[in-house]
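First, one chain by itself in structure tokens, the form predicted alone.
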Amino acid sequence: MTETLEDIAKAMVAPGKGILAADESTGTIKKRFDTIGLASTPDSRRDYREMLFQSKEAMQEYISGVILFDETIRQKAADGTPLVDIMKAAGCIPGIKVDTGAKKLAGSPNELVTEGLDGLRERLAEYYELGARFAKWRAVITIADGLPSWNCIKANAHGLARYAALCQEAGIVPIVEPEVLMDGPNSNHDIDRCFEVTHWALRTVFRELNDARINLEGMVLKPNMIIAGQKCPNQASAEEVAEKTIKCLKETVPAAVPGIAFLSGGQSAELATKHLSLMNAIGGLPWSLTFSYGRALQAPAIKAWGGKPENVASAQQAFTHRAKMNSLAAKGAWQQSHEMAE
């Protein structure tokens, strides 16, 4: 069966399910293994990841895809079987993180531009045989006095529409990720401030995937929810971040783009699921809007489990139950009540 780049988008995005983020660095990881004291090797990150994977209920019924780092998609289970292949058992669709990281932009050294162009297609071309069919490019815009720079926007913009010719030439849907921190080093910020600076990005992103020629139905958006600044004395409703969400993106996003899913950004799990579920209720979009969470999808599930393999099936019931939330919420059905009865 052929599989056109429009069609993976679609199943991207599919109604109700959403996207893992498990894509985390050896140092991110590492940060997160921290707080259960566990120390992070090859195989103690194989088997959190596995253990995610073999999550039936959640990767069949509630999540579509997993974003993985390359020692992910090379690695294999305990009993010899490709994590890729316990994915495409579930049903869902492997991913790869692509990018190189963040780097100090130069002549603005408080801003950051992602790099990893460099040999891209080759890597590109070797990540489709090992499986993957979309790709992940993070970029960075900090919000601070003066900031961003119409320099550090352009870069970045210019940047993700690169990459993402990269993967459609490849046949690999690409992930657009510009986001806006809600938890920069000043991130005092407000709700208005946040839409003025992601309204500014989505725009000058989508003119530059214009110039590069990007098929809008096949790829994948994942921006930021417009939300206050985590040290802003003056928080947004969650009715109100979902209402300038819509806002922000229905004046700068295609209507041909097949679905937008939502990083969560240092949002609580809970908080962030509320939050989609408010914008889903809403109705009425062009796109779907689903979610692209790590650490509020796993959060709770890397709490239960500390490490111990005792603790797996406790660990995938807290993975299941967030994903599970977060499908509701793809739906715009999401209640607190539904918290508290499982």
The other form holds:
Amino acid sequence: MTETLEDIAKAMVAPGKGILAADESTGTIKKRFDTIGLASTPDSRRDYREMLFQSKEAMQEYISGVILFDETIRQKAADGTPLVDIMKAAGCIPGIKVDTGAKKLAGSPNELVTEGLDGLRERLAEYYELGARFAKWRAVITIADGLPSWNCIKANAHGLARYAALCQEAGIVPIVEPEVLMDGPNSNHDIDRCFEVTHWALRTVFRELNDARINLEGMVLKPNMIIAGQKCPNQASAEEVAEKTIKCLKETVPAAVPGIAFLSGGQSAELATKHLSLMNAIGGLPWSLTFSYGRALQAPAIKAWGGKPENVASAQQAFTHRAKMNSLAAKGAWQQSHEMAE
Ligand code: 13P
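What would you give as the form predicted in complex with 1,3-dihydroxyacetonephosphate (13P), now that the form predicted alone is on the page?
Full assembly next; the chain just shown is listed first.
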């Protein structure tokens, strides 16, 4: 049975479920492993990810799909079962990161543009064969004095639209991710500046998606929340983050989009959960609002694991706990007390 783009997109943002972003590039996962003093090798990366994907309760109850890196979609578990088969058996949809990274944008010092369009049609066809039914492309927008430039916004939005069109042609649901960074060397901007830049970026992205004839019902948006820069002395309350994020999204994201799955972007695990829950508690939203967290789902699990086989069970417990908390948040039902009760 061939599922339609609309069916897949709906399943990705099903009630109480969200996406596990486990698509760290080899360079990024090395940074994560450095925090536990573990060497990053194909086997250690496999062991770590297998540990996550074998977390039955999390994968069956709270996670709808997993974003994989190219290496992982081809890897087998220690017992020889393809990792993709393990997640499918738990009812999760395999997804794949297809951009090739954010590179320096020529003519715009200190800004980035995401690359990866060359050969993308052929790569998508292969990933479909390997089981991927959705993909991810992350564009990066940096806030600083006088930045972002229109050049950066426009080039990144255009790249996202061309990627999304190729995905839909291949029967793959595009996750469209324009990330306005909350961290970075000059991240002292306040929440209102984040609102303004995100609004501009999303308006531009949807204009480009429209020009590229994207089927909005067959995509998922992955935005940042509206939040002050990490170095801003004036951090907004969680309630203000929730209100301003909803306002920004309502003004820019068409109701035809089935779901919005946030990135965590450097927020602590618990705060990312709280923000999502507060937004869903506001209610009356035209789209499903859920998570597509990397760090906010994995950080406690990596710490508990520490690279040691004897810690697999406690790492799975830590991952399952965060997945469950975020599932509650996707229903607007998370309370601080749930953290303690576990
Ligand atoms: P974070 O939640 O750690 O920001 O990662 C999500 C992601 O996939 C970024 O592209």
